[in-house]
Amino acid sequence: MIKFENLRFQYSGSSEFALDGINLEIHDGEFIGVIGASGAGKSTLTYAINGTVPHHFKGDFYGAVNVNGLDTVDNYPEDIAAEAGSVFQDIDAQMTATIVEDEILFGLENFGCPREETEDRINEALSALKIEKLRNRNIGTLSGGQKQKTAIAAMIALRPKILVLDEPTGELDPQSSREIFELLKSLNKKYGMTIIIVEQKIMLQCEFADKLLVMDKGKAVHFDTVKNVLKHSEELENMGINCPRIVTLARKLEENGIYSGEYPADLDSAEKMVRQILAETGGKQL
């Protein structure tokens, strides 16, 4: 379990705080999905989680964030790494070595994977993100895609209890995101792994979180199920977060006597609202 209790945190030479008030908690084997425009906070707060934040960022740092047990003051990053992997938005900085296969490698033996277990490991990694042809490739010669798949792939090799992903799919095209998030799915059902992951892309985050954590001026606005959140579609549009389309579309049902019911998260539930509408009206409201 995540923690936090009355987080707050304030880079030196800022005069604002980047985290202002965080109370939480995230419980095993959920999948969060963050969410805010930019500024509001979602970087640092995944800072805070794998104890970048104080330890590497420095400022003043009020409250507490626990991991799994682990006081993130107490415990510096290296530690509380063998509970909560992270995944960087910037990827160039967490690259440590000058081959794939050696960048997997790398935190295998580092966190004292079995031998035996080593090769398994490495070849399923880089099944899963379809990446095996990149096996024996320089690191410097990839696109900013493959070193994206290739990070994600070093940290699912751990197989930690947590993973932390700051904009994965940000240099990904719409297929290989979506191919992203139905694996970080598939790890969180298959092994129970907690996901935390701050994404734009919120039509995936809707259609694949358990839960929405909205971030607006470094203050935690709402943590609920994605259908809850999604009531405040109006209010997270004044934010400026895009709402999905079908969200907005259903909201403006509502407002206009047509609709009642929840607003759809995906595009099966908003066909069977628009499949309910015509049945209900005839059309004819339309």
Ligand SMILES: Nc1ncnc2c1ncn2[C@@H]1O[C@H](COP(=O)(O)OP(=O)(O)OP(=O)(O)O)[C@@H](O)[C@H]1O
Contents of the next structure:
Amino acid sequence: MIKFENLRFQYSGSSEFALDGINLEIHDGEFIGVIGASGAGKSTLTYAINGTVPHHFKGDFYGAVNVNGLDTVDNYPEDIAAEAGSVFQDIDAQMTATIVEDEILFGLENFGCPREETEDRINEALSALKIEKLRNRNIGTLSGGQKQKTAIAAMIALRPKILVLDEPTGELDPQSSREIFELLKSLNKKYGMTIIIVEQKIMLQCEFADKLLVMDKGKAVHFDTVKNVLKHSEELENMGINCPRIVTLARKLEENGIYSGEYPADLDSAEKMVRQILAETGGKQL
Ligand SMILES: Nc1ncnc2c1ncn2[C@@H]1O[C@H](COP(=O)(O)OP(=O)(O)OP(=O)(O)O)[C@@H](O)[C@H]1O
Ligand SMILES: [Mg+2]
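Structure of the form predicted in complex with the named molecule (previous: the form predicted alone):
To see the whole picture, the full complex is given below, headed by that same chain.
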């Protein structure tokens, strides 16, 4: 479990709190989608989980964060990493090896994976990300998306109990982005891995996450099921978060008295909404 207790953090030299009173509990096995406008504090929240806030990023830190029993002030990021693996927004800063295979291997060695298991884990991670062909490539020559896949492969090879990913599909095409979400969901189901993913791709977040965490100006303004968060679609749009178009459509239909049910979070429920409207109106109002 990850517990934030009235966490406040202000970077040195900054006049505002990047995180401003975060109280949250993230339970084992949850799949959390973090959304929010640029500068809302999403990356800083991930740093507060992996301990780089306050150990690497200096500033004023108040309150407490506890990751699977480890207080992030009393424990170093290296120790917290055994519980919570992170894929950073700045992928280049994350890579330590020159060759793709070594990037995965070094992590396994650092975390004491038995030598006889490493080959299987590397193969499994490369195949999960469909990057077997990149195994011997120099990381410096990879595209942005290939680097992202390598960073994710290196992290999932470690099978952490908690996996925190900060915009891991930013450089990926729509199909690869969906595949990453599918992979994360399968790890979430197979190993009960807790997934915390910061992503702007709202449709994917709505489809795959159990709960959405909405950040705005350093505050966690909503933390609830996707359906419940989408009820605040107008407020989200005012915060600079693009809601799925089907949600905006549902809200407009509601405003016109044509629909009164839940806002659909994915295409299947959008289809149900249309069927419901057709059944109720016989198509007349449309
Ligand atoms: N190293 C730093 N030093 C000073 N201020 C910082 C630093 N990193 C972030 N900030 C500030 O903290 C606030 C939160 O930034 P953060 O990077 O957490 O936002 P974000 O939600 O991840 O944004 P984005 O969507 O652009 O990645 C912003 O006001 C930002 O300018
Ligand atoms: Mg960020």
